[in-house]
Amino acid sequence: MRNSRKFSKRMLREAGQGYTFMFPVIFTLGLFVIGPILYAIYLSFNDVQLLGGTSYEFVGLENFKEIFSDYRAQVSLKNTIFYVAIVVPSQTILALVLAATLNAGLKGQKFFRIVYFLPTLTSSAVLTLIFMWMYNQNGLINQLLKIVGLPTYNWIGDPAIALKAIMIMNIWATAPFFMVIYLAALQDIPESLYEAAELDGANAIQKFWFITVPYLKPVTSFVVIMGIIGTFQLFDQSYIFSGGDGGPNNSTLTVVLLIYQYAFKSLGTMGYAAALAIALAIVIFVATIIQRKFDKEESLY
């Protein structure tokens, strides 16, 4: 009994020391992550006035019901889902192809690794401004299309093209980041597998399809989940492209941009903006769960 009491005191002392060391991290997470999340949940159930005197009025689920009747919310969700459906597979495939190409032992592969990775090191705001200059009606992209005899487009002002222009830019900018992850994973594939496949008469495409792709399945799952989370949160490129209004004709309006507009550009809609943010978090969570269900690969997590 006496030994048990001493052991308990020692455990309490060790636990206290542990929590003392962890206190800075717990405090930071609580203040900057958990606290804002709980406050956003609280706001989503209230009609909030934060300017000219703070006031809260509990409205229950009214903010969430309003989402279903808000035309702009439906347009932004449609644009965001379309964006995710195109960008995530495209950037994943491009990253895998780039990584496999650079891992093939070609001359100058270190130089091309640096060149390919440069877009990832550049600020997204700067990249967007550069692409807006290239997308100008008399810009570089249209001049190149003219040279090869293809039709030119109003990349920024045409509602049918504007979101696709942002997609192209983001695929080009984010694929190199995932390429680096694939490159690291490719180093772990045993060379003996490729040698055995060569003895069986497999060509380069067959080795890539039947060895490389299956072996990289956990990494692909990670890349897809990160891609889904990142693309659902598209904001800065859309904001800069449209000047903050989601135009032309709401074609570049995304859910996060709409949340920003309701939260900071409209009076008295902070609660509704919080409800949109909570709904977006639920959509991302569900999409991630569905992807993991399809994949069945959890070894990386």
The other form holds:
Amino acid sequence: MRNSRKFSKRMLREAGQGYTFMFPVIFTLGLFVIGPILYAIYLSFNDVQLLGGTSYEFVGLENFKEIFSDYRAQVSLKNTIFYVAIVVPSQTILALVLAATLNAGLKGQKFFRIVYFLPTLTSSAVLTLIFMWMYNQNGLINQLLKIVGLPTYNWIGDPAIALKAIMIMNIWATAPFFMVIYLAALQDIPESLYEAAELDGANAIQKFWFITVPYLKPVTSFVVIMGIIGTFQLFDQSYIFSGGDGGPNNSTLTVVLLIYQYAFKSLGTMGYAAALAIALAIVIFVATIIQRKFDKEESLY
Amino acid sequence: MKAKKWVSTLSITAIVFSSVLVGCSSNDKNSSDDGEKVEITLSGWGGNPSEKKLLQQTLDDFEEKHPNIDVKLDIISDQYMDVMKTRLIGGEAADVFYLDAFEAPGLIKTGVLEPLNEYVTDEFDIEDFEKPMLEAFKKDETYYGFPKDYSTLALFYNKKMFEEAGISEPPKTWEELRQVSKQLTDGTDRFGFGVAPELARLQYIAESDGGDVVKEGKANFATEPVIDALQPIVDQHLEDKTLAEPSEVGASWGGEMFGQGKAAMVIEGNWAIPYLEDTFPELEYGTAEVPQINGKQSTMAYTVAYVMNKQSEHKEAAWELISYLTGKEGMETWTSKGFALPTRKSVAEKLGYDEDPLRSALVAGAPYATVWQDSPNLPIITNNFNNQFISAYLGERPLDEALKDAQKQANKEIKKN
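Return one more block: the form predicted together with the partner chain, after the form predicted on its own shown previously.
Shown next: the complete complex, the earlier chain at its head.
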């Protein structure tokens, strides 16, 4: 009885009104976000032939099973995890340090704030092309190394170096973005905490380590999660770097690049590509959960 | 009151929304029943500006002769095959488009290309084409496209460096090449020989010992004859240190490496000639046929055809365009400036490329060239070969081991298809 009274005519009408207003958004989101996701899940369970008479053949978990015996999938996952493990901590620490220096009240810090932020404003494709010039065998970076007397590298062509070259580039390009987030959070730290610490005789490093860092913890956790998601999806840089093949010797092959190759380069492997994409989503999901878990434990303490 | 409001909300939303949708669907098919004029689209990748001008000129000539056909040129400047495949799936592809021989078997297999046999007339003179290029677009006696142009590979050598080193003639055999490379190398500033370590450039070498890179649609390059044939390239890089790939000297491809004087010899195709003319006009160089391996002449050939979309609504007009562009007249205009070599023997003769000092070596290679094409699985095979060959080339592991891994992976991916 109560239930039926709850959905009175008037309430239904109001709900209808609400949904009508929301309809454009629901429709667009459904068409461009939720629809493709469901379609990708559907594809991952099928053997798909798109070109010349579209055909789907249900194969169950076959596509997912294949991932485990696919050498290139393993290499790409290994590359990606290595990449994430280096880039996320480095860019987070770098962002924090940059933000802290900019917040220290030095002269000309507004100017440096702009300069530091510039890489983030540039499109990653353009950045990659510029870096490829600098990484050239006779390019800027090797010339500088030569002047300082350090060994030079074939940054683009050497399988042992290529991925590291992309890492350096990406850390440099993404850190400023997170720096801005840190900078905003730093303004929120009450001055009184530092004063109290000073009275207790804390030096600058102690203040940074025992006040700034703990205070920024929620922001750090946001930065790390965004970093993990972003780096797991590395595509454009390694695509441009290797000309699309993930070479040399599969060293710049990332999971997303592999998905792209299976989806568009070879015919008839769209279903497998969709399965890889879903597997990647699961990996990212798990990595984020682990990160959250760590965070919780620390905050208890 | 409330009900009225509800209705008005609904109607406003509907109006706003439908106007959005109308904006999206402006794709009325122009059926051209009343007007005689039909418009057909031609998709291709761009070239340099003078090439584009030349193509436009050829198309203008065609439109003049066929006043009822309008040709819309659509240039896809990057990721051509990805864009083309996506459009074919969506039913939005051009009526006529370029197709590289490398991709042809895969696309023919899917059945998206129109078989052209019934359109061909005697006048079109199919016998006039260079045979290897024509066969590249044929399957079971059915033609799916006609080659618009091609290039083979030839040895480009720097005349000045040869003179300084006291070498009078370009090498005739691979052993000679390795020998003179030593004389021409100058530390790490200048290498005797520049090579791109890719299957597309190495297939003829790989198969020179009688091996097959691809056998029955599967990767077969980890076999002894292929490994033995490729070993000298690796050795020349690692032991002699007289061979380098472009990225080792900071160049992006062989032509650039050669033009900058960082390699005394490279093996490149016709495309390098206009490039060197534009970018390094001072360079004195000559071309020669690719050195013999085991006493046999061999080289690669790369060719591109015009093909027709099976879903085209103006097939007659599309054929008119193809037959003009690959016909004697259109091909003569298109290849007149030497950006590409004509696939018709009669046109090559008329334009005198077999006598051209730089291009004769390329033309001479046409009859014995290996066309860069194989089964539909070649893209997979190439990708895996290139990726692993480089590790052997850099000396990280033995060639046979690298190729065995690459072959295993390639065949696993092929089974997936």
